[in-house]
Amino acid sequence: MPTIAVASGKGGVGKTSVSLNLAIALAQLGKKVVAVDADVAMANLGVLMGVESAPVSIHNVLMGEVDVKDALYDGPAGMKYVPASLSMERLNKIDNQRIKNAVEELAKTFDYVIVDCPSGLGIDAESAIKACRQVLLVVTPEPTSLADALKVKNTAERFNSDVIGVVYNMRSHEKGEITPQDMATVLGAKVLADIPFDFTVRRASALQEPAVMNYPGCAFSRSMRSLAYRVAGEQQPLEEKLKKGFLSEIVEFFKKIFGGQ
């Protein structure tokens, strides 16, 4: 079953938001999905869902204290997730190499294992990439993000991981900005999602609400659903593409602000 490392060369590109919302979107397609927070030093996946503590986490798994199935929790839309702990204690006891066995164990049960990797190319990030058969790169318009993503791609290929595509996130469509075509050429990979900067994502993060669940009409959520279809290798129905448009996005946004139903 597909095991996908969602990776980036630098922080702040929206990697965790993509990991979580892609997992939820796949679950909404009827897939059995688990999202794993492999960023043990900067745990954020659970925080985005409003879960700031868990009795058992990926930390316990990587310390060899529990089986990864003991760290599974219920998430939105029927997906499962394995959180990381916000505690910085005992980090020196973590064996990052154990992530591979954990991912392989989950792959026996789930259709998709989505691994939110640490940014960069530290030993924790490399271990998470090695643990997965496929890699999805998250990149923003900044040249530094593109340059660092290229390093991650080269590293993934060295580990024989298949880079399935690029999520071009937070694009502002300003003059001179890197185009999706140039992005694909430089990275040698398809741009699977071209996502404009969306203030709603920032609001969803602040409220600890997954965007695809609470703001389904926003540009980011629509992109995540389209990405889920591409990752699943399924054709997205036309009515699904058109179901949520600009007007419904505005209405949902103001409903959230003013508390309307």
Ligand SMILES: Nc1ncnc2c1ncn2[C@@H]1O[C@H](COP(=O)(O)OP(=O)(O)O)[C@@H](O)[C@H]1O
Given for the second form:
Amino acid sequence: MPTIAVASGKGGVGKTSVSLNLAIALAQLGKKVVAVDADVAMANLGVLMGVESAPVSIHNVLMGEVDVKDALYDGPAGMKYVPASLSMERLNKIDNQRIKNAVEELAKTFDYVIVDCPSGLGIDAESAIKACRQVLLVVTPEPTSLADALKVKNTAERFNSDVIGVVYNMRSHEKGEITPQDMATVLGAKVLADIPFDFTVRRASALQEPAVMNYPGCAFSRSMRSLAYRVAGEQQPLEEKLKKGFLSEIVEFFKKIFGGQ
Ligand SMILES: Nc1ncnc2c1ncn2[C@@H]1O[C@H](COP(=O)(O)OP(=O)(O)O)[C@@H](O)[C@H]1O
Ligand SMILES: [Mg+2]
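Take the protein just shown as the form predicted on its own and give its structure as the form predicted together with this ligand.
First the chain shown before, then all remaining chains and molecules of the complex.
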């Protein structure tokens, strides 16, 4: 079953937002999904859902204290997640290599294991990438983000991970901004999602409400649903593509006028 590392070189590009919302969107498609917070130093996945302290976390798993199956929590739409601990205590007791076993164990019972990786290429990030068979690169339009993503891609390939694609996040459509085509060429991978900068993501994160659950009509959530179909290798129905977007409102409007509804 797919085990997907959501990775980037640069921090703050949207890995945690994508990991959580992609996991929920896949769960909404009826898949059995678990999201794992492998960013042990930053521990943001639970925070995005309003869970700041969990009695058992990935830290306990990486310290060899508990089995990963005992660190699963219920998330929205039936997805499960393994949070990280916000506490910095005992971080030095962690064995990053244990993440591989944990991911492999989860892959036995879940259709998708989505791993929210730390930024960069430190031992924690490398171990998380190595633990997964696939990698999804999250990249923003800055040249530094692209350059760092290229390094992550090369590292992932060294580990025989399959780079399944790129999430182009926070696009602003500024003049001179790198295009999705250029990004695909530089990274040698398909752009699976092209997401604009969307203030709703900031609001969702400030209110600790996952965007795809609470703001299903925003540009980010619609991109996440399309991404989920692509990752699952399924065709997205047209009505679903248009759902709750501007276009769907226009379609509804014309249906009302001409459709006799
Ligand atoms: N498409 C987007 N538009 C606007 N803000 C975004 C978008 N994607 C993510 N963000 C915001 O950017 C910040 C960093 O996102 P996060 O998912 O924590 O990144 P990372 O895990 O890579 O560090 C958060 O405040 C998040 O709400
Ligand atoms: Mg993060």
